[in-house]
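This document starts with one chain, in the form predicted on its own, laid out as C-alpha cells.
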Amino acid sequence: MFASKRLSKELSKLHDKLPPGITLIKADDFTEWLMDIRVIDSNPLYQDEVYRLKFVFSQTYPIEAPEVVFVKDEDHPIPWHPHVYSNGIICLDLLDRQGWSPVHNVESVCVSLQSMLTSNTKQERPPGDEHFVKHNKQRPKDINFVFHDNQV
C-alpha cells in the first residue's frame, strides 16, 4: 500500500514537469514502468540515441530500490558503458540494496543514469560481459556487484 501511494504521488509529479531528456512512456499501474532517457550534452557516444528502462516496483519501493535496466527494441539499443552490461543490466551502487536511499526516485533515478552516460567517455562493456550475460541467472536487484570504479 505504501509504494502505491508513493507511486501515484511520483507519477503526478512526472506529469506535471520532467527534467530535460527524460519522457515517461509508460505508468498503467505501480509494479512497472517505462522511461525514456536521452544524453543532453554533446558526448558524441549518445548522441541523437534514446534509451529506454525499465522500472519494476516490489510492494516495499521506496524503502527497497526499484529494478531498473536498459531495454533494447528496435528503436532503443542498450546503450555502451563500462557499468551497462548488453542485457540491460545496470551496476550502479544507487541502485544496490546498500547504495539505496528512500529519498530517491523514478526522477532521480532517470537524472543518475543520465549523468553516469553523459561523463562516459569510453565505448565498452563491463569486463566479463559475454560470461555474466551468458550465465546469470539472477534478477538485478539480488546481484552482488563490486563497487570499485568511480571513474566512469
The other form holds:
Amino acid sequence: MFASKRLSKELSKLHDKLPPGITLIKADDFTEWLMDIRVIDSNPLYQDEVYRLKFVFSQTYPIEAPEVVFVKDEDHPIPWHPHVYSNGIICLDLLDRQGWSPVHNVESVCVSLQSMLTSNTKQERPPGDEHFVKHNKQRPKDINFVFHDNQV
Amino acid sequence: MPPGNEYAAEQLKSQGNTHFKNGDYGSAETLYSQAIQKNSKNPLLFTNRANARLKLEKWEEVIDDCLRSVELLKENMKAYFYLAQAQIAINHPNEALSSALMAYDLCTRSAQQTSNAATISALVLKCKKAKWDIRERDRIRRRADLLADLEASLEVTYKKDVSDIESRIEAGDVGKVEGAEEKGERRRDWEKRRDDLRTAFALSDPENLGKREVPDFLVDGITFEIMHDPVVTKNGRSYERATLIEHLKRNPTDPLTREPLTIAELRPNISLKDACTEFMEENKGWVYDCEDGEVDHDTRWAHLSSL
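Form predicted in complex with its partner chain, following the form predicted on its own:
Below, the chain from earlier opens the complete complex, with every other chain and molecule after it.
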C-alpha cells in the first residue's frame, strides 16, 4: 500500500549519500533494485571483488521483508560465506519473516550484508549447498532456514 | 414492510456487488436503488450505492447517501469515508476533513483495527492538504493585491512628479535639457523603488525560506512520512499508528527491540502529534507534496467495499 512512497523516499536518500562500499546500480521502478557492495576492510576472501545484490519488493514493503539475493554475472561472483548458497540465496535472519523489521531499509540491509562478509573467515558454502541449489524451487523468504550458528 | 422485501433487497444487493466488482458501476447503482426501494432501513445499501456513485463521480448523490446511511447507523465508518471523498471532490475541504477524521476515529476505535486505518489516514492528509491549498491560494491573492496596490501608488507618485516637471518646463522655470535630466532621474528613482518593493515581497515569501526537510523526530520510521497519529511503544519510540498496527498484526514485536509488543500496549503520543500538526501548519503544503499518483486508488477502495 505504501511501498512506492516509502521506496521513493529511500531512493532520494540513497542518491544523497551512501556508506562507503555501497553503490546504487539500478532503481528504475519500485519493484526491483540492484545494489553493489564491496568489503572495505582487508579481508583476503573478498579482495578486489564487487558483489551485486538484487532487491525485489512486494506491495507490502516495508511491512514485509524484501527478497534479497546475490546475482552472478561475468563481473560479479557470489561471495564465499557459510550462509550464502552458490546460487546467491542468502540465509540471514534479518531477511526472513521472523527476523525482518519494518524499520530496516535497503541501506541497512546492504550494511548488514557487508558486515556479515567482513567478519567472515571461512571459504565455505552452507552444508548441503549442492543439493539445495539443485532442488530448491521455493522463493528465498519461504525457505525455512535452520540457522546453523549465530556467530557468523 | 411486506415480508420478503428484506430478502429481496439482499438479493438485489448481492447482484449489485457483483456488478460493482466487475467495474459496472452504473448497473450496480441501479440495483442498489432497487434494493433501497425494497428496504430503506439498511444503512449498508446506502453506503454501497454511495461507493458506486463515487466511481460514477455523482458527488452530490454520494453525499445524500452517506448522510442517510449515518441517520440509520451513527458509528458508520464507511459512510464518513465516502462522504469525505465526495466533499473533497466538490472542493469542500473543511467538511471533508471533519468527515475523514470521523472515519479515522471510528476506525481506530473499532475492535478489528483493520488495515483501513492506513487508507483513511492518507485521506486525512489529503483533506488537510486541500484545506491548506485553498488558504494558500487566498494568501497569494491577497499578497498579489497588496503588491499591485503599492506598485500602483509608486507609479502615481512618479507620474505626478513627471507632470510637475513638464509644467515647470512649459512655464520656463527650468530649461528643456535640465528638465529631461530631472525626468530621467525620477524614472530611475521610481524603477529602483519598484524593484526594492518586489524584492522585499519576494524575501518575505515562505516559498523562498530555509531548507525543506521534515525533522527526523516527526517522521515515522516505517513509512518515512510525517506522522499524523503517532503512538509510543514501551521503549519510547513513536510510530504512525496505522503502519505500526500493520506490522504488529503480522509480527507482534517491537520493530526496534523485537520484544513482544501488542496493539493494546500502544499509547497515543499527544505531544508529538501536536508537534507534527504545528510543523505542518507552519510549513504549509510542501510537507504534503508526496507522490500521491503512485497509489493505486482502485485497489485501496476495493478492500473497503468488501467489509
